[in-house]
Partner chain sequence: MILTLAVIFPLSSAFVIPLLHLYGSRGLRLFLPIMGLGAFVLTLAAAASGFGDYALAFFGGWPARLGVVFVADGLSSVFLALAAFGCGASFLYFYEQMGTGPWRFYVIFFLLQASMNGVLLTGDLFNMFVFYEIFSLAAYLLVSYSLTWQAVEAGLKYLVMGTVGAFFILLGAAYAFIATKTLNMAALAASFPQMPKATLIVIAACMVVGFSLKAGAFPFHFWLPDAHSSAITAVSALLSGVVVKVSIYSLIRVSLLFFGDALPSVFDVITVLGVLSLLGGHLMASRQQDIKRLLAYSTVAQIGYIMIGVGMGTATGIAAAVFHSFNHMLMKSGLFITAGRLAEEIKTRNIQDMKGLYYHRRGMVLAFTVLAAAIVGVPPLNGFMSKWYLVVASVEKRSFLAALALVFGTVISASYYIRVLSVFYTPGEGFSEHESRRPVLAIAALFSACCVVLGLLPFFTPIWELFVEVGSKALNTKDYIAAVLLK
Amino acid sequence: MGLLLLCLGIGWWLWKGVAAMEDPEFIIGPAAYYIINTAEETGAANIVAAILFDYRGIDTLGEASVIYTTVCGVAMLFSKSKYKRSSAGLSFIARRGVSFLVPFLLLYGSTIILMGHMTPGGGFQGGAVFATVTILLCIVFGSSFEMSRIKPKTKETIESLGGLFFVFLGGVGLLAGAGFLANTAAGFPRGQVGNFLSAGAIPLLNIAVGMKVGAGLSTIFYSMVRVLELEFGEQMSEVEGNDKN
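In the form predicted together with its partner chain, let's see this chain only.
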């Protein structure tokens, strides 16, 4: 009860802080500049993507590093648990259905990544779709199938290469003397706004982030499911043993 009152008190006091502010009718600050000048300065039609990958690119590098840290940490935490047996997977119908779906899902993921500078989407969202595909494969076909097709080593390689690619693209700007992660100022072609080939380095950065996020999220899921399967696998074998008796 005391805790509830404390939290309500904090909430009331936070509300007082918001209530004291008045909202301006129109956009002020750097956002106004972005809305007016994005098309001319970066060539990206998606202003949010321009902010994420150009104006505040270092934030995105940091964000990708957060995922990288988590992936490395989860893999480290579960590195000592041994993988014994795979889940059986689902029925024939589910397997057929998913095999029809997978190419379209991959296409969808690549579209989201490659068109990130024109439409809503980008490396993170597309990478998450790619990770979903591997998770689907793992659930429907059993985890050993997924592991035999996409080795953990491959995933780690893709992830590290994605990070290095991002840093390399940033380094081009640094070498050109325009600052780390510079886009058009470093000589990347701006292109025509709304074209597929436009916005300089932003599509490339999207690909780098997509590689990193897709491989990373897939690794997180894979490390965790391995452990859970161990526990449930032991329980399952006990249940099966009881059935036979």
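Being a predicted model, the structure only gives us computed values, none of them experimental. Definition used throughout: the rigid core is the maximal C-alpha set that superposes within 1.5 Å between two forms. Residue numbers count along the first chain shown, from 1. What changes on going to the form predicted on its own:
Take the protein just shown as the form predicted together with its partner chain and give its structure as the form predicted on its own.
Left out here are the partners and the other molecules; the chain alone remains.
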């Protein structure tokens, strides 16, 4: 009951804040420019996505590189670690329930990525949903269930391909003489605002970032689980040895 009242209170507070916002015609500065010109210049209905992947695409590449660097560091640090045991997972009912939900979660993550230029969402959010699915499978089915089907090396490859795809799309702008990560100026079709095939390179950049974030976060999670499994296995060995003594 307390959580329900808290959610209702936050919702009311958010509604009052939105209602108190000024009309767009009174907004000044860069925000006004983006609101007025984003659709015409980029073809994207989602202004946030246009800013991330067009107006400040190089900054987004730097942010994505942070995940890549983290994955490389974690993979190198725990490259020689191996699982000593696997958790048994949860009950039969939990497994069946998650088996039913996973396809819908994957569809939801794909929708967030592929329609990120039209609706709220994008590569970062969709990639986080994909990573959440792998974590959910690990918790419900056991720590080695998902890893036995998608090897860590495969995830590292997907993450790296996402980064290379991002850089490749940026290089198209250089080849066109419009600058790195140029969008419609590099020849990518702007399309009609609101259509699925629109916004030039922004949907492709969302896919690249989704690959990086989804595979990268999943790799980091499994590396952390590997350490916990090793520590737990060592503790169990010590307990079993003391029991025998």
